[in-house]
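Let's start with one chain on its own, the form predicted alone, as structure tokens.
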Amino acid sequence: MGQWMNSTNLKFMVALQWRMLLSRPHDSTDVYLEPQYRGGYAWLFPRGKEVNIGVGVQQGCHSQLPGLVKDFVQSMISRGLVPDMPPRAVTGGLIPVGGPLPVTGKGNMMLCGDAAGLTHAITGGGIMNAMVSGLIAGRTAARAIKEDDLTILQQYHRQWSDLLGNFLKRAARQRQIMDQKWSEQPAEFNKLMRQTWIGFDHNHR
């Protein structure tokens, strides 16, 4: 839909995700800010018994991706947080980090979530953006439908920005920080890190 708008994402994060059981209780989500994850990071999502174990890192750094998700996985080996054993399951996919697109509607279409470029450009996360893009949008067609009116769809853009425009924008500038002064020295990164990334408050106010 977005290539028939000539409206289309155009920067991506890469991401390939495990899925395997846990050895012990693990009750917290877990970030990993390195270096060698080039515009991204690793996680550790535990999901009951189970477990997401991933990383993601700017599109030009795919091929390196499958090295860095073993190496990953088998530190948590180490740690014995999970058993030496094959994923249950492989996941894996472009996730938009360019920031929101500037037509989310265009005759009778609306984009949302990840197909506006609704997503975090430095997490990647997007799924309470997807819900609350999604919700704004339908609730924008019943109106347009009940009284006969697609002019109305017009209002979509500016009612997901004001919900969701400045703190995903300021994100995109922050990811562009992030692209352009990536170091592998540790000092530089350490700085890098406290600059751009959403976990220190300054970042996200």
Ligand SMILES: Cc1cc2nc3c(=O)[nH]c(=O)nc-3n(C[C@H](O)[C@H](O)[C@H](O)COP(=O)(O)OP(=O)(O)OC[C@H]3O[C@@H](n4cnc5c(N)ncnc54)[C@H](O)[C@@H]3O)c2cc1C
Given for the second form:
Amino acid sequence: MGQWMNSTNLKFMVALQWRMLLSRPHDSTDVYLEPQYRGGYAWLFPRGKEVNIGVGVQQGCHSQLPGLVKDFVQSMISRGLVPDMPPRAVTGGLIPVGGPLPVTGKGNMMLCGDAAGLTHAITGGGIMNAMVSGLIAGRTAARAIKEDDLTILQQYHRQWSDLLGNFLKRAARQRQIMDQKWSEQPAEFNKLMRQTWIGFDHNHR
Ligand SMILES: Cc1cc2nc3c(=O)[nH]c(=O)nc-3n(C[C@H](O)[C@H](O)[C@H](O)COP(=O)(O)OP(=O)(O)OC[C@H]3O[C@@H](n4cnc5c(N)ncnc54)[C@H](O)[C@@H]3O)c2cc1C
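Next block, the form predicted in complex with this ligand, ref. the form predicted alone:
Following is the full complex, with the preceding chain placed first.
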């Protein structure tokens, strides 16, 4: 649909993750920032008795992903977090990280979630924003039908934008800095992560 509207994502992170059984309870959501995960990071996201263990990297580095995930899982096995067993499931795909698209509606079409670029450009998280934008689009469509007025759909872009726009645009700017300054040099890398990643105080302001 984005192609019909001439509005598509151009920049992506590519991600691969294993779903595994946890060997012991693990409540925290863990993020691993290392120079080898170029333009991305590794994660451990618990989900009850299971855990998603994955790695995301910038698009050009996708061929390294299977090896990076295997090594990362191996380190979690060594720490006793997961058993030395094959994954229960493997998932992967492209995550848009270029920021929200400037055009998310045209005629009777509305783009939501990933199709609208509504993922967080640093973390790649997009589930909540997909749900929120989908809800707004659904409500807007219902009003347009009820009032028999398609022009009401034009309000969709501003509505999601008022809620998420600044937050997501800021993340896209942080991503640009991250991509430009990525460094294998530990001190520079450390500084860059603090400058760009959410979770560090100044990035919450
Ligand atoms: C490996 C990986 C891990 C991730 N982990 C997280 C996470 O932990 N937390 C988080 O917040 N986000 C995460 N994300 C991002 C998150 O998955 C997406 O942001 C979110 O799923 C976007 O939802 P969506 O509905 O916009 O798109 P999707 O979930 O991609 O859904 C789009 C649906 O449309 C269908 N479709 C596509 N084209 C057509 C067509 N022409 N006709 C009919 N159907 C079509 C697709 O098959 C799909 O089912 C992850 C992404 C990846 C790749």
